[in-house]
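As structure tokens, one chain now follows by itself in the form predicted alone.
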Amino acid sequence: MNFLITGAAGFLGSNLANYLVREGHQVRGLDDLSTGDPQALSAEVLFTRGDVNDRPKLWTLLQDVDCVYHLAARVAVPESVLYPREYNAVNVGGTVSLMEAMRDVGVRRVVFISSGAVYGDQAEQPLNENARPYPHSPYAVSKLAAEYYVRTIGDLWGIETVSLRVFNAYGPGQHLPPSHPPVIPNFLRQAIRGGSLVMHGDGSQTRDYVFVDDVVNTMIAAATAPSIDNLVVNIGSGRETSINELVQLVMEVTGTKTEVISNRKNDPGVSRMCADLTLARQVLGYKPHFTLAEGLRLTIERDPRFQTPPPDQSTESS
């Protein structure tokens, strides 16, 4: 099949593009590289600098496409309270425009990857799908509203869509920015480094943390899938973690005794999330094949920012 990946230089686009051309597909790839990484990319997949709001590059770019994979978007919740505009013109706007340019190609499918940050707060767990969005930030507000433009635009020109609300994604390869890096990988960075974990509340909130190649399998099922135009899909690892359980798992994969500080005067977030996988199972026949466990040693093992270095040989007498 010929795919388009928007975002293929980010952490889940970068994966699944290889993913791709390892299994023979033919791949090209959008990103205008704020945070994604080139290198990260396999040279078999066509890459093309850009952005996902420029229509007649993806006019070209969309030519004999069978299936996009729409993942550009800025990401940072706090920076998306702080420029919520910015987030609307690139997450809402950039979707709008990728699907009007898909309505002009001809282009008769996409995948959408939402975020389960579009239900925010919520009394039930695990999250259905029916479950009534309460998003807490501008970053859960665009997702969700590109999630209505997708399913409406599909829907008045005949074009096939499914958007995947991903959870907490991690593994090797995940962006460590500077400011608000994500947990896990912030998490055993320091663990290794020796330096001091920081939790925001008390620790007790809850997340689904689900490992990055569970996310790629159910993408490219997603592609093939019959019956699952319209549909919204929660892609998670059906598991509830605490900030203060994910601390010890960090401790006992990593074989360290850290620092823990508690920072109770920074927000949170929601207090519990959770997906219910039971539509997953359902249209995709997905089935998460990976604990936290074992993708925390996976990601240690995989990405070479998690290895000890080894002893400076010059400082040694001979």
Ligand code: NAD
Second form
Amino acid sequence: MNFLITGAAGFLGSNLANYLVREGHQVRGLDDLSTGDPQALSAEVLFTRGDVNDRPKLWTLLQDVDCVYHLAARVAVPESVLYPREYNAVNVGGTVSLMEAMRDVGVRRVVFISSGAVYGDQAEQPLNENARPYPHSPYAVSKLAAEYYVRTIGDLWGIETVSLRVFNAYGPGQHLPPSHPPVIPNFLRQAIRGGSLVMHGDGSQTRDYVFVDDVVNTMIAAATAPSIDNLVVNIGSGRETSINELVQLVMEVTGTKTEVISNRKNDPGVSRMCADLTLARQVLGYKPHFTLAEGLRLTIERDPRFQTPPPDQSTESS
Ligand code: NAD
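May I ask for the structure of the form predicted together with this ligand now, the form predicted alone having been displayed?
Below, the chain from earlier opens the complete complex, with every other chain and molecule after it.
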């Protein structure tokens, strides 16, 4: 098949693109490289640097495409609190630009990568797709608004659409920005380098961590699954893990005993997150394959940033 992936040079986009070309598909990738790294893409991916709001570029890239994966987005929740306008322009505006261009060119299907963040704090867990979203950040609002645009424009113009609400994805190649890095690569890096782990709140808050290969499998299934038009589907591991448990697991898989600093003043975010996977099982045949411990081990194994540094030669010889 012919695919276009927006946000192709990012963490999820590059893992997806590389998998698809290995399977023999034609893959075009678009990314403005604001955070993405084109080196993460294998040579078979036809990469174009550009903005997801650039419709003439989209018209060209969409020719003969069977399915679009839309991942281009600004993704840092705290940053979205500071710059909501930018998050709206890229995450919502970019989605509308893409849907318009798909309508103009006549593309059949789009798989939109949304987020479990749209649910916000909910008393009832695991989170079912029918729960009323209660977004807590401009980022979460932008993903929810984009979901509505995808579904509405798709409906009006006969484009098949599905939104995958991905929970906390992790794995090799995840972006590690200097401020507000995602918790898993940050903890792994700190533990391996002998730094301390800083956790927000008392560590009892839970998240649903899902390994990137499981996410890629569902994205692949979503390109061809029948009867998914108009759906919103949760993608997680279906397991709830507290930060305290994550800390223990990180120490176990890295073989380290690391100092933990609890910053109780910092907002730990929503208190619980766990995905109900009933719908994903029904419509995508999804069954997560990786436990958190397995996923953490694979992340360390496959990502050179987490390989233990060789002993310092200069100190050894002196
Ligand atoms: P990422 O930051 O690695 O990837 C996003 C990519 O989009 C980056 O490569 C960036 O350069 C690109 N981009 C940003 N603005 C752009 C623009 N204007 N035009 C073109 N490209 C642009 O993040 P990721 O974790 O790979 O996330 C990919 C998608 O999955 C995002 O839509 C995100 O909201 C969604 N998602 C991710 C997770 C997760 O845990 N990683 C969870 C839920 C949803």
